[in-house]
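Below sits a lone chain in structure tokens, taken as the form predicted on its own.
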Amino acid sequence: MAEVTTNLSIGQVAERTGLSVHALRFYEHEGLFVNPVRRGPGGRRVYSQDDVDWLTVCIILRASGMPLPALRRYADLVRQGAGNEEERLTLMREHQAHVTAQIGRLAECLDLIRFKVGVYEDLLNPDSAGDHQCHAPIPSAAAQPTEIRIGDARVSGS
């Protein structure tokens, strides 16, 4: 049976999570850990598997676009323990709505990309003949200017 390592160095945690050592220190400084990071002999950081599991949650929430203040608030709520589940649920529902909207915007982007791939495949296909439209047909809903937001980037179009 494999032994569970409960005393992990910052380098081991960086390896397991894919975060840099600098990012781990930043997460600690920002109060994103649920439990205080322990210190071993010589003041070196010592992590547990629970810390790695919590970091995995944080990584997924950040990758899905959760802002640091919201992640910090979520960590605070978890740290406080039972009794604030309503607030945790509200925070997660708000983020769920954000992610769902982001997925919708990304699906629209993917539709355009697929269209453009098809245009260029047709242009490069010697058997294809006829009129080639290089721009996506404008859907009726796109008559108004739109703004697509992906992470921190904004793309405006009309």
The other form holds:
2 protein chains.
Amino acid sequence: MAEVTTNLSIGQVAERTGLSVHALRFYEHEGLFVNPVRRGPGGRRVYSQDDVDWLTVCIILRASGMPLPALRRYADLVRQGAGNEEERLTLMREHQAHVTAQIGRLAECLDLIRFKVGVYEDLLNPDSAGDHQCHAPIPSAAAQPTEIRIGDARVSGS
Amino acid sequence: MAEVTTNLSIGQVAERTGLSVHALRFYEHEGLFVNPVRRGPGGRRVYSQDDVDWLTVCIILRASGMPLPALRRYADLVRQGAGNEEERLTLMREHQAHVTAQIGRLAECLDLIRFKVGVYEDLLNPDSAGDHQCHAPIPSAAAQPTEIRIGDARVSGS
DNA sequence: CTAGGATCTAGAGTCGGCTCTAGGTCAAGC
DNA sequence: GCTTGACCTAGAGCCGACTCTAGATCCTAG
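The form predicted in complex with the DNA, contrasted with the form predicted on its own above:
Up next: the whole complex, starting with the chain shown before.
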């Protein structure tokens, strides 16, 4: 069995994860890795494919708005090994709820945005009768202090 | 007809929009209002229902991730009055695209999260055969790096 | 031998979007 | 008259998540 232990430099990992080398060092410093990053000659970081796989998960969790402390908590649990699956499940379920809620909120916002787009389209092209339905809180814009949370998930690229 | 011009204090507006008084002053300072906020005796801010309606729109746009500069741009256009509807439409369409993309990204993330939740559920309740399908690009990434042993793999510089 | 490039550490800086503080004005109630 | 509370301005501070800098080390190529 040829131990194909991939040995990647920080630059290579940056390249294939999309994270910067700075971010990789930062993540390590923040304790987000499951296993300590190995070091090669000269104290240089050496990453395995498992590290890259873990980072891929991290990136997805981050992209969906999980804050670093929660990610660190999750990494801690995985690092501790079997036995804490319930806690991991709880953590994941909570995050799932967050993401689901966020998607719902965005969908609501999208409703207003679509409505606005429709209004301007009609205005610029009055021929086509506009029949936009908007099952959202736009007519009653003055209604309730809808609890919309500003500033939640920030996702790559932007 | 009785002039029903609602005159609201900053505190009242804060209360019914959910924004803080600090945020309201900040938004004004940032030029996010369509019309200049009136002032009452003692230089106190006086808001109309229109202001509140506009803020409601702002809140929704912010909640969907529109950055302040874009919001300011939109306010500028509205302030300038009729004639720039195309630009407003463009702005709104761009934002619509952003939000749609963001929802898509979050949905993808949710796929991994659901998968993870499923894995842990099965692990804790092995009776029910779990058949989770994950129609996302994550099968390999979701592999559990539980207890990864890092041998004394030496990194030969080669 | 020397230059270039990737890496290292520790720590400072950046950015967006508020949030808070300090010091002051003003109107109402006791 | 005095206190309280809402409001004012200008500007400082905060938070999260990086990003960048400085100065050093090390490897490889020419």
